[in-house]
Each structure stands twice: as structure tokens, then as C-alpha cells.
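Heads up, the chain below is alone and in the form predicted on its own; it's given as C-alpha cells.
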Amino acid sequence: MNPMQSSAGRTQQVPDGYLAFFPNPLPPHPVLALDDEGMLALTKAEFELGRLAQMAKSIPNPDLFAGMYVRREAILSSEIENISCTLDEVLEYEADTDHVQSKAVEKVVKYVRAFHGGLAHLTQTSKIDSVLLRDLHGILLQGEEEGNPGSFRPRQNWIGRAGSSAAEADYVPPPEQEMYQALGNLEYFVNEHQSPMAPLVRCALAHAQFETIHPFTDGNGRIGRLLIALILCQMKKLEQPLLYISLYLLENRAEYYERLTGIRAKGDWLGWIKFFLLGIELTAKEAVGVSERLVALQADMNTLVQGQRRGPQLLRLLYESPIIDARGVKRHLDVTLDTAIARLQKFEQLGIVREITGRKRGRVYRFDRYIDSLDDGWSARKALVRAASAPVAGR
């Protein structure tokens, strides 16, 4: 790692001979002030986020759809770490179908569980602290032999090419003692709400500082991006996690890492904040479009199921589990297997679901319009980014 010194911190040689980065506490000093361009970026981001929050209020039962946004964010955030799968694969895994599962799908499903665990925590207390971070990490890496699930790293880690040593690394975060000090400051910064600092700016700084501290052996990027959504909900910028900023970060992955490095090397907090705020603006705009499609979809589906016995109950179940088989319907709606089969076949006749296996037995159905409304081309965009990107190794 090259020597660095800025308002964000400095590198120091540690006893083992390599350089590590020692971060300064938040907020940055001297006091950070947005320039005109930064203020405009903040205004646009706040406006679009406000539109999204308002749009969410017009969606009947928005909690039904929040889970799908969480899955989408989980897939995109994991993709940044080269953990790749599709929304259909995640839904099939959750539906417990006979579809062949992969390690990548399991990792994304655990991310979804961690996300929901964080949201459940915020309903009990608004505090985001080290205990929560460890709990989320434990869910994210549950069952994995490496990575010290649920614990902060017990030794030095670093980011660099596969097989590189700390002396050859691109970035070495603070040693353990300084790591804990920085985490204590970060916890105070996130939960201290008397400051006049704009919540979105606070969120941007907190995410960057978390990535600089890099407190876990593995999973830092995913936990750090999950932290963005939790802070936005904690600060009441969104009542539901309907934002998926990881799509923006994935499509701009090289600049994402460059901006974080720019903070450490040059103290370029302002450049990072503008980049982050643009991501909030663009992502919120896209989420508004998705929400509008969901409102229209709900209206169409409600018309189709009018007069259908158990139609509304099955439709609600499909919003929660848009890939499902008759066993799942039987289990969730407490009906016989024959009734579940008959209801799914009726929905297939109505054009609501489509059978996707071609089998006579063990048939699985997909709620196409719902899944495709959420997709709207992002899978293709994700594939293009994956094809154009080189893996980034880290420890």
C-alpha cells in the first residue's frame, strides 16, 4: 500500500513491517461544507427520495413488496463481490422446489435474512451498534468455516490481488486495537442525531468509514451496503427499504472503489458525497418507476381475481412467494393439496401465473408480471457489468 495522509487518516508502519491505515474519527475535520454542486446534488437526492417515500404510501400493503426489493438489493450487493445468481434462483430456493441450488444462491438468501434481521432490530430500537453489526454478520456468514461469522476480525486483513500479502496489498485497514476505537466512534456518529448534518451526508460518511475500518474477516462490502439501507430507515428517510443503491454501485464499481480510496489518500470526502448522492437520486427515480408499475399491477390483478374463491388470499401469497408449487400453497393457505392444485390451475387459466417445469407432477408456477415488473431490464444490465468487470480480491 502506498503511504497516505489526509483529513481521513494516515498510514503507519506496524510491527510486522507493512503499512496500515489509521482512520481519523468522524465527522471530518476541518468541518465539511458542501459546495454549490454538492448542495444541488443533496437537493436532488432529497427530492427523489421524498418522491419515493410518498409513492410508497400509495401502494396498498407496501410491506408485501418490501421483501422483493430486499431480495433485489441482496442480489446486486452480492454481485459487487462476484457472487452471482438470479432473482428466479433465489425465489426457487425459498420456495423449496427441486431446482438445483448453488453456493451463490445460499449466500444471497443469507444476505436477505440478515437484511430482514436488521429491519426487525430497528422496530425494537433505532440504535445501530456493534452488537447489531456482529449479529448481521453472523447471519450473513452462517455455516461458513472461514470468515469468523458473528465476530470482528481477530487479526489483520487486507484488500489486494488473490494471494497477495499485507505488504503487497492495495489497502490495509487499521490493526485490531485501532479498529475497535474507530468502530466506537462510528457507532456514536451514526446514532448521534443532534448534529445539523443532513442525514444523507451522514449516511455517505458512515458507509465510507465502515469500509475504511473493514472490521470483519469477510463480508465487509455486503454489510457496509446493508448499513446504508438501515441508516436510511433509521433516519426515517424511508419507511420501507425500497431503495437498491447497489445497482448504481455495481454499474460504477470502479469509480466506487476509486472514490473510497480518494477519501483515504486525499481527504476527498466531497467527491465521495457527490458520487453517493447521485446514486441516491438515480436509484430513487428508478424505484419510483417500479412502484408505479406495482400499483398498476395490483389494480389489474385485483380485477382478475374478483369472484374467485380464495383468489385474494392466493394473490397475496404470490406477492410474497412469486415462484411456488402446490405444496407451498397448501402449507401457507391451509388447504388440501387438491384445492391448491386447482387454485393454481385456475390462476394459470387467468394468465396470472405460468407453469415453468413442463412436468406432470411437482409443477412450479411463476408470477411473471410481478417478477418482470421488478426486473425491468436490471438482470441484463447486471450481466453486462459482470462481463465487463474483473474480480476484486480481498481478505
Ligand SMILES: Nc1ncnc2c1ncn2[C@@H]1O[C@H](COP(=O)(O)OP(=O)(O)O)[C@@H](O)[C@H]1O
Given for the second form:
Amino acid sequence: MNPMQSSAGRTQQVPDGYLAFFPNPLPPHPVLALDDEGMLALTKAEFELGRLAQMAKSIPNPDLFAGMYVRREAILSSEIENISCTLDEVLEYEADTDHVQSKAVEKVVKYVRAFHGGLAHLTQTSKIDSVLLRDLHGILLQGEEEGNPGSFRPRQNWIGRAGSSAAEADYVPPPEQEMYQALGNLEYFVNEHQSPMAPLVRCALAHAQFETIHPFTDGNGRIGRLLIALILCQMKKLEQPLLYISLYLLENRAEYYERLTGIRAKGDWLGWIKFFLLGIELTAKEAVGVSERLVALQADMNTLVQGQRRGPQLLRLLYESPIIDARGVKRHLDVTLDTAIARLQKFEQLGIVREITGRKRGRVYRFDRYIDSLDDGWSARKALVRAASAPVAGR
Ligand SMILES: Nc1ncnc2c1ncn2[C@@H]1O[C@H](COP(=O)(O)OP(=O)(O)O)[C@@H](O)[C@H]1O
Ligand SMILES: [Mg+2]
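Any chance you could show the form predicted together with the ligand after that form predicted on its own?
And the full complex, kicking off with our chain again.
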């Protein structure tokens, strides 16, 4: 790592002889003032977020759909780390339909669980602390031998080409003692709401600082982006967690990393903040379109199941688990297997679900229109990025 000194911190030689980065506490000093461009970016991001919040109020039962947004974000945030799978794979895995066996899907499903853990936590308290981050990390890496699930890193780590030493690394985060200090400070910064800083700016700074601290052996990118989502919820800018930024970060991955480096090397906080705010603006705009489609879809579905005695019940289940088999329906709705099969067949006749296996037994049904209307092109865009980029080397 090159020597660095900036308002974000400085490199220092550690006893083992290489350089590590010692971050300064947030907020940056001297006090960070947004320039005109930054103010405009903030205004636009807040405006689009406000429009999304307004739109979201017209979605009936928004809780039902949160799971789909969470899965999407888990998939895209994982893709940034080259952990790659599709939404259908995740849904089939969750439906336990003996279809999918892949490490990537398992990792994404654990991400989904960690995400729900974080959201559930925020219904109890708005405090986002180190204990929470560690707990979420434990869920994210559950059962993985490497990566110290549920613990902060016990020793130095670094970011660089595969096999590179600390001396050759692109970035070496602080040693453990400074890491704990920096985490304590970050925790204070995230939860201290008296300061006049705009919440979106606070969120941008917190993510960058978390990546600079890099407190886990593995999973720092994913937990750091989960932290963005949790802070956005904590800010209460949105009543529902409908806004996630990972597609933007994935599509702009090189700039994402450059901006993080720019903070440490040059103290370029403003460059990162503007990049982040543009992401919020664009992402919120896209999310409005999805919400509108959801409202229309729900109205159509309600008409379709009208007069079906237990139709609404199955419909609710399908919003949460849009790929499902009869065993799943039996389990969730507490009905017999025959009833579950009959209900799914009825929904198939109504054109709500489609059978996807072509089998006589063990049939699996997919709620096509719902899954597709929540996909505003993100799957295709993810596939494009994947095709275009050679895998990025890890540690
Ligand atoms: N200079 C950098 N180059 C690459 N990634 C960086 C850099 N600085 C910080 N990062 C962050 O580190 C993350 C990768 O860390 P890692 O612990 O492997 O996360 P994960 O397991 O979620 O893959 C990236 O997604 C990014 O957020
Ligand atoms: Mg990793």
C-alpha cells in the first residue's frame, strides 16, 4: 500500500514492517461543507426519495412485498463480491423444491436471513451497534469455516490481488486495537442524531468508514451494504425498505472502489458523497416504477380471486413465496395435501401461477406476473455486468 495522509487518516508502519491505515473518527475535519454540486445532488436524492415514500403509501399491505426487495438486494450485493445466482434459484431454494444446489444460492439465502434479522432489530430499537453487526455477520457466514462468522477479525487482513502479501496489498485496514476504537466511534456517529448533518450524507460516510475499518475477515462488503439499507430504514425516510443501492454499485463497481480509495488517499469525501447521492436518486426513481406496477398488479389479482373462498389467503402466501409447491402450501396454510394441490390447480386455471417442472408429481408453481413486475430489468442488467467483467480477485 502506498503511504497516505488525508483528512480520513494516515498510513503508519506496524511492527511487522508493512503499512496499515489508521482512520480518523467521523465526522471529517475540517467540517465538511457540500459545494453547489453536492447540494444539488442532495436535493435531487431527497426529492426522489420523497416521491418514492409518497408512492409507497398507496401500496396496500406493503409488508407483503418487503421480502422480494430484500432478496433482490441480497442477490445484487452478493454479485458485487462475485457470488452469483438468480432470483428464481433463491426462490426455489427457499421453497425447498429439490431443484437447486449451489454454494452461491446458500450464501445469498443467508444474506436474506441476515437482512431480515436487521430489519426485525429495527422494529425494536433504532440503535445500530457493533453487537448487531456481529450478529448479522454470524447469520451471513453461518456454517462457513473461514471468515470467523459472528466475530470481528482476530488478526490483520487486507485487500489485494489473490495471494498478495500485506506489503503488496492495495489496502491494509487498521490493526485490531485501532479497529475496535474506530468501530466504537462509527457506532457513535451512526446513532448520534443531534448533528445537523443530512441523514443521507451520514449514511454515505458511515458506509465508507465501515469499508475502511474492514472489521471482518470476510463479508465486509456485504455487511457494509446491509448497513446502508439499515441506516436508510433507521432514518425513517421511507416507511418500507424499498430502496437499495447495490445495482448502482455493481454497475459502477470500479468507480465505487476508486471513490473509497479517494477518501483515504486524498480525503475526497465530497467525490464519494456525490457518487452515493446520485445512486440514491437514480435508484429511487426506478423504485417508483416498480411500486406503481405492484399497485396495479394487486388490483388485478384481487379481481381475479374475488369469489374464491380461500383465494386471498393463497394469494398472500404467494406474495411472500412466489415459487411454491403443494407441500409448501400445506405447511403454510395448514391444509391437507389434497386441498393444497386443488388450490394451486385452481390458481393455475385462473392464470395466476404456472407449473414450471412439467412433472406429474412434485409440481412447482411460479407466480410469473408478480416476479416479473418486480423485475424492472435488474436481472438482465446484472447478467450484463457479469458477462462484461472478469472476476475481481479477492484477498
Ligand atoms: N480498494 C478497494 N478495492 C476493493 N474493494 C474495496 C476497496 N476498499 C474497500 N473495499 C470494499 O471491500 C469489499 C470486499 O470485502 P470482503 O470482506 O471480501 O467483502 P465480502 O465478503 O462481502 O466479499 C468490497 O465490496 C468493497 O466494499
Ligand atoms: Mg469476500
